[in-house]
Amino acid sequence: MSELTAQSPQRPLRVGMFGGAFDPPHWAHRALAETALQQLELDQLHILPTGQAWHKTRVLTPAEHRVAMCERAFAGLPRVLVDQREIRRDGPSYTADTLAELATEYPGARLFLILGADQLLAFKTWVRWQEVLQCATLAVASRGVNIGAEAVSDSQLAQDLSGVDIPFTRLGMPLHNLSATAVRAQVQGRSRRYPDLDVLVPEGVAHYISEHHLYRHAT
């Protein structure tokens, strides 16, 4: 539980939740965290690596590695906590459950769910998505249309959110089409160190991937 419990009667605490597989976390993840902290004026941002992801068909890298990479990826950012509760939770992990827990831990706070445009477009497929909307404001970053193993540079074409019929707040940040899929593809087949990975991921993450020989085989 966070020690951030006191709040001004004029301004409730503002708490963000940024979840994902983070397999691995990359520069776009860090940029989104920085943007959310600044533009939403967050008092606390919880980074939540996914535990047993109900919507993922790919087997994720073991949780201890993803947590360690998150600690390196988001190091130095103020008011950020790498939160392991979803990893420790038994069974499938749902955002609605995590937000309910945060609401209990931060009574009276305003909660924000940080997500990318692609996640917003799929939002109504989420388990208990109506509960998520009741608990938190959706804060959404635009994302480039071309995402994939070959898409490792910025894109000028953003995903179209004009048809979204649920309320959300836009985060203003440059478009990124970098993806974890692209990072894993860059690593596969290499046998030694990966000096160019720092273009895709923070330096600490690049070192961790190299030292622990992650992503050498397709998953």
Given for the second form:
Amino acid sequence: MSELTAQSPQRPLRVGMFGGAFDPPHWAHRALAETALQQLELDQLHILPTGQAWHKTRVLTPAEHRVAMCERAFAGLPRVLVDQREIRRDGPSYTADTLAELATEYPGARLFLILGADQLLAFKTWVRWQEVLQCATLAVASRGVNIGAEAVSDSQLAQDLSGVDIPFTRLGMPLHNLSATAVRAQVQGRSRRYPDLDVLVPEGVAHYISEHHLYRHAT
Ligand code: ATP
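Return the structure block for the form predicted together with adenosine-5'-triphosphate; the form predicted alone was the one displayed.
Expanding to the full complex; the earlier chain stays at the top.
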């Protein structure tokens, strides 16, 4: 059980969960974590690199690298914990399971699931999404219309969430046209749009990628 449970009974703890492949974590991930911490007034934010992502077809970079990069990407943010439970869990990672665990670990807390607009639009494909909604408030950041390989653009067009018929709260974060796919493409030399990896990922992550020769080959 978390030591944070000993707080004042008047204000339930506010605990965030931010999951992703983080392959690699980039500036938009850090901005999203920072925004969530501030705007949701979180007492704790769990960053959860996914284990076996049920919805990604690509083979992910080994978990130890993604965890090490998350430690660097989110370094210095207060009340943030890189949580390895989904990596240690056997089988696919389901958010419903993680939220159920967090609910037990922080009894009486208000849980928030932090995600980008693309994930909100796909939310009803998630396994046991109804359980997720019962456990947590969805807190959503806008994302540009172009994601994946096309993400790095100057477009200010955000994905349209007007048709979403499930409850969610919006995080006020400016658009970050960036994706892990675009970062990997940059490292492979397939994209020359930016001269420097530091523009796409925090410096510690850029160093880690070059030290460990990650993303040199297309996957
Ligand atoms: P990939 O390009 O490999 O699919 P990604 O950049 O989308 O990766 P993930 O690790 O899959 O990164 O994303 C984790 C979470 O961060 C998701 O909820 C996703 O919506 C959100 N996210 C990622 N990039 C952005 C962005 N540029 N703006 C807002 N949210 C983002």
